[in-house]
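Have a look below at one chain only, the form predicted alone, in structure tokens format.
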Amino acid sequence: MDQIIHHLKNSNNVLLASHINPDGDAIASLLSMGILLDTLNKQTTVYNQSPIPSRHRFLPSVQRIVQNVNSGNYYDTAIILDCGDLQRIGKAAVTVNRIPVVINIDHHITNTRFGDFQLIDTSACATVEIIYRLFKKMDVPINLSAATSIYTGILTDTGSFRFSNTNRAAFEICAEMAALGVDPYYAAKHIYGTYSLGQLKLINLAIESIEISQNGKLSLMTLTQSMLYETGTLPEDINGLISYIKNIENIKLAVLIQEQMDGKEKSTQPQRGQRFHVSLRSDETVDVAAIAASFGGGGHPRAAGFSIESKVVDLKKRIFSLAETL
């Protein structure tokens, strides 16, 4: 950490980036780290390739996150947050590869240890916990905007303190953020409070797609682009749907297959060779990080994912074969 702090103090123009399809921790990490660098009077670009989900747009200064990076701009440092592999930031990876110093800050066990400096703690409940420690180590005051992001990152990445990554620090830090003025009700209302009619229709279609393995230990949900089109929803509205199949009685492994946009006409069935993102969730007995890694992905032992190009029939066959080992 000391080397990273020394470099940050001597940097001038910093690019911050996190993984595509960002969750609460990825977004909160970007914003809180941006505030830390603002305090140090650094010029900062805050980047994520994907649109920010509506439930996270209440976060202070979220509008500073841009979806494009000026490749002609000179950055002396890049900080990649909450991202196990550099390629997961998307198209900006090309720009990052040209930046002299890359700092990798993350808490995923499957992190590939890319970059010139790594600040990786797999025991942290969220990447914002690590950023919180940077604030403390550097003796930088945490203002209300940073506190709101830190609180939200921990709230979402621990599943409201329900997931196995919930540690003592999660409660201690959130209590401190609340003491600084964060309103837990206000945050929860935005993160979990409301559904549009389209989202409810999407939930209905998603539930109809549920399949269970013969031994009853693996559940599978499939979401196609046509479902989003039919319900007028966006990819961000998929967040949380996997909980419906994870919480089915006796399920050890829950799998959500999401068809990715390919630029072609929308169809009623996924196309051959279409690209999918696969999310994995488990009970306490299955290491889904290892499963995701075998498909070229990564994550945590209880929550992980990967992207793959395949025929949907072949992909489902491979996934259901996993049930035999459960």
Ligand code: AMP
Contents of the next structure:
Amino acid sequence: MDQIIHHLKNSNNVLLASHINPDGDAIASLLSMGILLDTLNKQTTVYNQSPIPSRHRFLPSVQRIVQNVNSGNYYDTAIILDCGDLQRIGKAAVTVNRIPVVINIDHHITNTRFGDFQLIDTSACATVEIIYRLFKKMDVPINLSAATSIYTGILTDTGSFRFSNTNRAAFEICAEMAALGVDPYYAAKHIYGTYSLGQLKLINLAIESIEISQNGKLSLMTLTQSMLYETGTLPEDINGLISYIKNIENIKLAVLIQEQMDGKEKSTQPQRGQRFHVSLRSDETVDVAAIAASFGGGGHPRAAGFSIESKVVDLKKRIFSLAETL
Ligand code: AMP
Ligand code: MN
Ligand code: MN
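Switching forms now, from the form predicted alone to the form predicted together with the ligand, please provide the structure.
And the full complex, kicking off with our chain again.
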């Protein structure tokens, strides 16, 4: 950490990036780290390839997140947040490879230790827990904007203090952020408060898609682009649906297959692609980080994922064959 702090103090132009399809922690890490660098009077580009889901747009200074970066030689430092490997940031990985110093701040067990400096703590409940420690170590005051992001990163990555990564620090840091003025009700209202009728209809389709393995230990949910089209919802609306199949009694491994858009970023027509994002969740007996890694992805022991090109029937077959090992 000391080396990283030393380097941060000497940097001038910094690129901050986190993983595509960002969750609360990926967004909150960008924003809180951005504030820390503002305090040090650094120039920053705060980047994420994907649009920011609406439930996270209440976060202070969220509008500073951009979807484009300058050329690699513009920056002296890149800080990659909440990413197990560099490719997780998406297209800008090419740019980052040209930046002289790359700092990797993360909490994924599958982290490949890319970059020149690493600040990896797999026991941290969220990447913002590590950033909180940076604030403390550097004696930078946590303003209300930074506190709101740190609180939200922990709230979302721990599934509101329910997931197995919920540690003592989660409560201690969130209590401190509340003391600094964060309103837990305000944050919860934005993140969990409301849903559209389309989102409710998507839940209905998602529940209809559920399949259970013969031994009753594996649950599978499949979401297609046409389901999103039919209900007028966005990929971000899929977030959280996996909990329904994870919490079915006796389930040890829950799998959500999500059909990806074929090529184009946006389309008004339903698309049929052969590319899927697969989310994995488990109880304490199954290490899904290892399963995801065997498919070229990564994550945490109880929550992991991967992307794959395959026919859906073949993918389902491979997934159901996992049930026999449970
Ligand atoms: P998700 O299923 O997308 O909610 O992701 C669960 C966890 O797995 C998160 O911590 C992700 O960062 C991680 N993860 C998801 N997809 C990938 C991937 N393709 N490669 C590496 N890690 C992933
Ligand atoms: Mn994340
Ligand atoms: Mn995280």
